[in-house]
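What follows is a single chain, given as structure tokens, in the form predicted alone.
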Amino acid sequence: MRYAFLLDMGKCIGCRGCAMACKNFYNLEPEMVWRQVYPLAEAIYPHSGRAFLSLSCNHCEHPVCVTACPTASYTQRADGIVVHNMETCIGCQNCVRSCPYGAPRYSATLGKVQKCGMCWERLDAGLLPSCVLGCVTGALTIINLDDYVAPGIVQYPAGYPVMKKISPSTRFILPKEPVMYGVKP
């Protein structure tokens, strides 16, 4: 079993419900965000306002945050989830500088780093992560990478940094060209 986020970019409307659900569930301070929603650039997808990337920690197969941390505050569970222990974090920000996806975030208020843990406590209890529950369109789901097979799933959509050595677990279904009703091709 290896957990991963799956984002159907054709269903994501950019409402940020996933980000707000995460923020509310963890009672994050106003400036702290673990999940971000980005509109796709028109150079990548020429239909402005129609495609978005909802991103948090990728829970990489070979996470650099684990090796960059001098206090071993990161562990990777057998199911692939990368967990950060704030009790042992000294706030050095090595993980922040090392992560090419910007997942670990420094909290000046706490003097420590925080990041998405894929709501591992909820998953262990048989519940979905808060961001998945907050997605009103069903664009964001959790899959098991070990047995999930579907056509059209990609690991690196256009504009997404390719990092094959660390192998991010997040997968994407690319957006399709929108149907323009009443317009002849």
Contents of the next structure:
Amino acid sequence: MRYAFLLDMGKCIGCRGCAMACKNFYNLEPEMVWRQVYPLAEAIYPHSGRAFLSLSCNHCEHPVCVTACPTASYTQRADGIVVHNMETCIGCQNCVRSCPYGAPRYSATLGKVQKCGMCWERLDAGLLPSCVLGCVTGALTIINLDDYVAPGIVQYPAGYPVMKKISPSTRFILPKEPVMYGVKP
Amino acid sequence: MSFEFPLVFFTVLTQLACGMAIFLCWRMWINPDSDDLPKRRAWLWTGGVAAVGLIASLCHLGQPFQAYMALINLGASSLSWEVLAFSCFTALAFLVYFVYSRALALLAAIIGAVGLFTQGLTYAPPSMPAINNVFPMVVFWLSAIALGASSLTLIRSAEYNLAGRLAMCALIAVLLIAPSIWLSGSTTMRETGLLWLKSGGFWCGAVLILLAFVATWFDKGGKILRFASLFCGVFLTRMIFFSGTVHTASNMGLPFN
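Starting from the form predicted alone, produce the coordinates for the form predicted in complex with its partner chain.
Below is the entire complex, every chain and molecule, led by the chain shown above.
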């Protein structure tokens, strides 16, 4: 069992419902975000309809935060979820510097780092993560990477850093080229 | 843009202290019968500089009173090793001042070297492709040797040694060549190279190191001025190291290559 986020970029409309659901559920401070929606640059997706990357922690196979943290505040569960323990965090921000995806965020108010834990408490209770529930188009889902096989799924879409040694678990379905009705492609 | 002053002070001062310890130890071993008092005072300075660096690093923490917890992850984190090495190094430097033993001095120098090595690993994260290589290690070692050699001329009225001069020359070369190479690298590396080369602080730092090198090579200018020029140069370029190195996350959604 290895949990992972799956983002269908063809369905994502960039509404930021996932980011807001996460923020509301965890009562985050105004400047803090655990999930962020990044619009794809026109150089990558040159169409009038936009495409987006909705990203939080990627719960990598070999997470760099686990080895960067001097207080061992990060642990990787058997199901692949990387959990951050705020109690032992001393706010050194080495994880913030080290994560290529910018997942850990430093809260100056708390003097500690925070990040997405894939709502592991909810998953353990048989519930879906708040961001998945908050996604109005069903673009964001949770999959089990060990037995999930589907065509067209990519690990590194354009606009997303390629880090093969770290191997982020998030998977993507790329947006399709827009179809102009009445015009044959 | 954050200059990360606590980290700048921490890295520069610990490197200065390590450089001092390495040269002091070397002199103690090759010339054991020379004057004792200036050498002992130099070890006191070494410990003091390292202690100030460690205190500066606490200012970077969100929870400075829990800094001791940074020693927990010695099994995986190079930062834990860095904290351990520099804490032991500082204590040993003070101990050498009181006990004055060649064996202890050697131990202090070795642990300082371990600290420099772990520092080179800690500040080469995969999120910053430009410095995710041997660059921080080389710059930190060259800074330590150059600063250490330069500072001892102040404390012990010693002459500049060749290693210090060569380190200064190599430091300038590495600082100028690396950003130029980054310009032909990936998007993030190219952005880092441009930021460094467009930064006034970087050029001021490089010129100050160059001035210190020229002054020591031709034996011009006062020792204090030479050291101040080198220290300020290293300090300014270190500010750019922390503020001008681009993180991969800053390009999310933009074209990478």
